[in-house]
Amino acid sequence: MDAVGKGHRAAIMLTPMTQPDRENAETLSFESAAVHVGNVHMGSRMGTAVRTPIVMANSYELPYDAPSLDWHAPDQFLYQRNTGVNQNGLEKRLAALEGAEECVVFSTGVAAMYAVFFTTLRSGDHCVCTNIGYNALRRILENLLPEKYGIETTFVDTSDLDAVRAAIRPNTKLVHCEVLANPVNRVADIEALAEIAHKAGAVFSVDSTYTPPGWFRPLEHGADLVQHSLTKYINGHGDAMGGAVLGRHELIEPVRIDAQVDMGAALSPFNAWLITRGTVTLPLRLKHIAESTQQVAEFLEAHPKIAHVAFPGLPSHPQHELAARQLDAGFGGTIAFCLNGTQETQNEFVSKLRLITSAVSLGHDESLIVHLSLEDAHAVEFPEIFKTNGILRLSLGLENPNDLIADLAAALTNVG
């Protein structure tokens, strides 16, 4: 049974009549954690719903000494934008999943990890950060901040500890990377990169977007701070926007105070009710998407028109011992490879797919596939196969992998 935080575990094992209480976090795996934490039952004069409802009020009902209150407070029911009650659930239960102390959820990934940067990082400071990461990430780094605040970040290979040690300044505050790099799965090693972080005195986050609970748990290997966004996997429905960031406290405050209250990146009652109710099957969703992507990586190298797959899952990616001894149940559930030949080539295969839904995202119960643009910054530091020949990255959704397979068998077949 797996517990929700970190030395949990052995304390549920070995008190196998312990009661569970959805009251109480520690009591839960991550399964019933999924279900429970977090969850409100509301009464009525209707009677009470076993499930929060959505709570669309953007004012609540103030106090008798309304002016002592404070107003930039998120942990009172004020006003939708320090907090809301669908918000507020969500939170407590990404924190339980997570084994975090606090969470604090925005309208976007993409703000989620603006707020990051945004209060951890102050003019003249320096950054270290992954050169492989999503496009939002290299646009805020290298153009917004030096731009507008004399920030600098050097992008480096952060599977590479000795570029990393090397980039480090005097005046370097943050370390930034992904668990598994944005679009190619380059695996990162957490716990050295905490080390270097910490002997440096920065703060190490960690984008796990790629790698939910369930899968990985960053602050457990020296993450300071995780941040999700909450539209791929842990939403999982491919019908809401949202985005997650969660650590210790006193880290936690001035994101939400800074980023969340005083800048307006609030998530709304209702994508914060969608995005709950797609926690509930995380558990089930990452199991089957994680055995279905081993399997369709697996058929995708052994096919001859297939020129490159980068999946950690795989023993000839270069950093599957590190994935194996990382990560908790399974490799990932994205894939990125390419066919022999062109760009071209890889268009006219992704127009043969019947099956799987050409879309951009991941982590939905759908499969989808986008053909990638290699204009974008970051595209010269991907490997020079996909550099040649283009690259594909593959979102295994809820499907049965044999329907999967059979679909990209066909389109392989009829390419060229």
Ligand SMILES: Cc1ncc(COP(=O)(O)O)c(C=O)c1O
Second form
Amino acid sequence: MDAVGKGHRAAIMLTPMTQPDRENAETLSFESAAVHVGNVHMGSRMGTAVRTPIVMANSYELPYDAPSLDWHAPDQFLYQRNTGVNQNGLEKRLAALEGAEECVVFSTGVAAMYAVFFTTLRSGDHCVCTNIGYNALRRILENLLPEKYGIETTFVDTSDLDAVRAAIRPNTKLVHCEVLANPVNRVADIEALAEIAHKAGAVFSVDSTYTPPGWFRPLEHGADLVQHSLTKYINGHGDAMGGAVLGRHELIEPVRIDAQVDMGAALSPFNAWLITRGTVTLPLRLKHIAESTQQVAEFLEAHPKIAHVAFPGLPSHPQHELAARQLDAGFGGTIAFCLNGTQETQNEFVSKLRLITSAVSLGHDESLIVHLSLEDAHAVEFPEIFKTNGILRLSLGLENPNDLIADLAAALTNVG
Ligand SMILES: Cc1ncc(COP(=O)(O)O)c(C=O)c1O
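Next, give the form predicted together with the ligand, keeping in mind that what was shown is the form predicted on its own.
After this comes the whole thing, all chains and molecules, with the earlier chain placed first.
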């Protein structure tokens, strides 16, 4: 697989004679779906706008026989906490890109995570979860859910399939992992984990924030639910937060009713509009980022001041073969690495960068680096080198990779 990989797979494979129709997602390739699905051409006395406007309305006019409506239907416009024109358009577009029956959008990625746990687990249930992942996972599953609701979680290394099997209990209702675990880029074998979860009668949910559609589509590999922080690659411009949960209708319906409507973490129309606009360039951005990240990872690995690089596109990554076999294209856009030296060396290095910004988040248009805390609960599971030297997470943006390499090279020269 080259840097970009096997190439972007179409949402639905077209036969050469099929005429693409922007009103019919099934006829559109991945790149065309990212432009058209969910966009509504809206008429007014002034003419028909070709882009969906931002509809900042809390309520929608009800028909004569309002009580007969299905008040929870995904397309029923009543009240903005249920849905609205912009949220609905984004849900349709994300479902087309991810190859999902349905999608629900939320105000943040954490709200989407919480929605998965809240709807699939109840008191007395057990969850098996990756022991390395976005740090809110630990706070929700290790503290909040057991203390308040009596829901227990076993954290396991999801790359060790025997450990996952051993963690399953008769009351295990959910298995949860990240495709590339944040921040160390450990790769989960989605098909193998799906088989274990399904044998146990559990729902298998996957946080695919690191691998948006274009790089990977977990539902095609056996996942039941996919969850995203839209704040990252899918919006891609670092200016709006959002989250999404996608899957089959019977699993998504309770997510919409229990978590979106009744917990209330609804996405604002403005953010839905911004994120929808971001999705238009997702296929192009992912191609660029995959190529840049590969180049930057290779540069870092070859540099004498670098102690370790964790990026699945490098043959040195222990799960390089699995990543190459599993992912549709590319190896992600985020690199974990550290310099020879101490935590202070990592701070000094970050302070010498002039193009790359020191800030949290990832998948933005600008490249971001963060020297992560080792205080978070999952840090005890990090590879030893990161625990001694410190860990830097670099998320590549849309800059020219030669500029990024020049910035990293200069900072490396100026450190120590
Ligand atoms: C893998 C992953 N999942 C979920 C989240 C949470 O998303 P948000 O910050 O949009 O709430 C993040 C945030 O960094 C993340 O990296």
